[in-house]
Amino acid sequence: MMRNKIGVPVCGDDFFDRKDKTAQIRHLLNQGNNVLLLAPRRVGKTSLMRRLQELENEHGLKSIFVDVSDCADERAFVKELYKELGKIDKSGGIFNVLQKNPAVNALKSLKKVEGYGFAIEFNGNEAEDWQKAAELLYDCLDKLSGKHLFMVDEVPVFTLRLSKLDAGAQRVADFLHWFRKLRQNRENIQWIAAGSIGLDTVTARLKLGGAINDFAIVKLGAFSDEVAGEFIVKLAESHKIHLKPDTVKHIVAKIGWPMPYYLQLVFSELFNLFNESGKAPDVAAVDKSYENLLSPSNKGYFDHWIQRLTDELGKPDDLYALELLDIAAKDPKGVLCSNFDMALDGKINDADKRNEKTQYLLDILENDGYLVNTEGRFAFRSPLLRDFWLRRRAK
């Protein structure tokens, strides 16, 4: 059976299709590569670093996951890859390496833990050197036994993130430039890093592409309409509803951008009418669901789509993007780039500036699943969201 979990990570039974993906990513990782995984936010990447995790435990790869989202500073970067390192030294390798080594006076604590591994505590001073952690991470990498997966979950995100914080450009080198040191010279070690955010726009406008250039890059979109269909009606059996051909179809035509986050919403409103009429939805109950979703109750689905523009982005980047957003909401077959840059006219006075700062906030929203480019229109990618920011959002 599977579950119709919404806006989490999915495993096992509630896992969907991505054969493709998976199976190209596997090669890529038993050709020797690292890759790069880009994704615009709820398509399901996450899910699928889950589920290839799954797939190389199985196959006797040792692997680790670490979300970064949340990371503050490098600091913060550097000890949850310790936390999840010392989750896996079974034997000690690590823990000993650390010992010895007097770098190790960087750290508060480190402390064995029975059945686990090691457990680290960090000085509780916030503007110490990361680097003194950072670089006993070498010498911890070279300690580990066969072979091993490390996937690292929005690192674009966090790249973004240290961008805007004091000497942003140059922490954002400092740090690139260790992760790509990190990466080498370590056969037994490969390496997927994934975000929404394109990390190539980042360091594109940083001019930092040769801090990434040993990844492999890797593109994950929305369902097919076909595999949609298929995903809808697995999740009614799953449920014991029967949906005829036309209302499977009218949902995925409804969706117009089929990623599973999208279809989840949409089948849990559908269910919450047939266990209030006992009749299977059909098209009429479509429409009615995806109203409810626009409905001021439901605004939690989407409102983060507006406040992930200010923890991202910051300030006044995020205003600039709401305001590019706002306009492009207006028209269904969107706007020309053109227009865009006179929306930032008076805000930002010199031209080439203005239009450089319009092209990276586009990179931007096209790489985070805002808008689509299509024959220089720039519009929403998914009409959902669009006519949620019409109704909550566009003047």
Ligand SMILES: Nc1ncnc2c1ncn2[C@@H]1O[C@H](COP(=O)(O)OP(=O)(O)OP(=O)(O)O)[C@@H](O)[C@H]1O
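This structure is a prediction, so every number in the text was calculated from the model and none was measured. Each form is matched to the other, and the largest set of C-alpha atoms that superpose within 1.5 Å is called the rigid core. Positions refer to the first chain, counted from 1. First, how it differs from the form predicted in complex with this ligand.
- After superposition on the rigid core, displacement of the C-alpha of D352 between the two forms amounts to 2 Å or more.
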Contents of the next structure:
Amino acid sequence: MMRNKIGVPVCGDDFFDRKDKTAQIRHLLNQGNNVLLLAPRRVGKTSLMRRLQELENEHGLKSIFVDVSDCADERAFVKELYKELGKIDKSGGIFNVLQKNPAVNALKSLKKVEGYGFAIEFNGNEAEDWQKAAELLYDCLDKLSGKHLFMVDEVPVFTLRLSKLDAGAQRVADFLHWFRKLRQNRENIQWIAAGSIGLDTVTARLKLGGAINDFAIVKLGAFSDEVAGEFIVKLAESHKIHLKPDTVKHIVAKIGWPMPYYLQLVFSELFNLFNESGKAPDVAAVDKSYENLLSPSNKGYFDHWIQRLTDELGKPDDLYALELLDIAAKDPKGVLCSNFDMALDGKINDADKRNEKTQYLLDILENDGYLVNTEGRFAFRSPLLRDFWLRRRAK
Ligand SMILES: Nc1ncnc2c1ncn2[C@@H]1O[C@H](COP(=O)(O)OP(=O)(O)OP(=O)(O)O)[C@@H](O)[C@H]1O
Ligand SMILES: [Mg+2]
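Alongside the form predicted on its own that was just displayed, please also present the structure of the form predicted in complex with this ligand.
All chains and molecules follow, beginning with the one already shown.
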């Protein structure tokens, strides 16, 4: 039975396919690599990591999962790692390391917790807190016995946030070098870091490529049309709906870029229509579902594409990015790179700086799944998102 889950990461029976990616990542891990999983927003990174966690647990590998998207600074990042380590330190090896180390005074409290390892609380706000606690992590990880998989979700968002703080570039450099050292020379711990805005874009901009070059990069995309069709059929069967092959094909064609999330959304609308009419959905029902999805009451499903720009780029870059996207939305085949220059005309006076900013933002928008660059033309990657954009945004 597969449920029609919208928004929250899926696992177990609700997780469909991705067999090639799980095999690729498991192979890379078996070969002793760390993996950087990059994909546009909402493609299914977190679900895939959760799935890998299920598979690895079945094979006896212990794993921890942390989402660092809400971490305000390095200290919060380190704290998340400690929190998860506390849960798996059943033998107390890490607790002992922490207890004996004088640097632990930098922490507010450290206590053993019945049932699992330890709980840790950090002190005030001092910047040095994180450095002490971060240094200490090297010793802690050395004490971890058995093989472990550490998964860190949303690393690029965190890094980008760090880069915007005071002395941001230096802080990103220090953080990434510390994080790299944490991954080095520990055969028993492997890492998967994931995120959407390319960490490679961020590090290239700050000339820090070396700090992540131990990662094997895996990119995740939409489903193939074939897998998308099978997914829809499976969802429909689980809901006791029979869909004809031409209806399934039409759903996949209409979405254009069949991310599982969009397939789930269209299916949910289709299911509503089925409930109202009692009739097996046909091609016309698919068109109606698509329209319903774009109605104002459903804008929450797409608004995050706008909101994320502000969260990740900050001002004024978010507004510049919106301008670029408004231009790109005008033509389904996309717009030539040179046409974007006018978007920032009057906003950034220096032509070189304007050009540089345009390139930087187009790069991010491409990495993040908003746009696709085909022979110099930037077009919306998702026809569904473009339709949303035209109705909500374009002037
Ligand atoms: N393999 C899958 N099978 C079924 N549905 C999936 C699958 N992967 C993703 N989805 C659908 O896509 C939605 C988003 O998935 P997920 O949260 O894993 O993506 P993400 O890339 O981590 O998103 P974000 O960038 O917002 O963190 C899920 O709620 C689910 O509806
Ligand atoms: Mg996610």
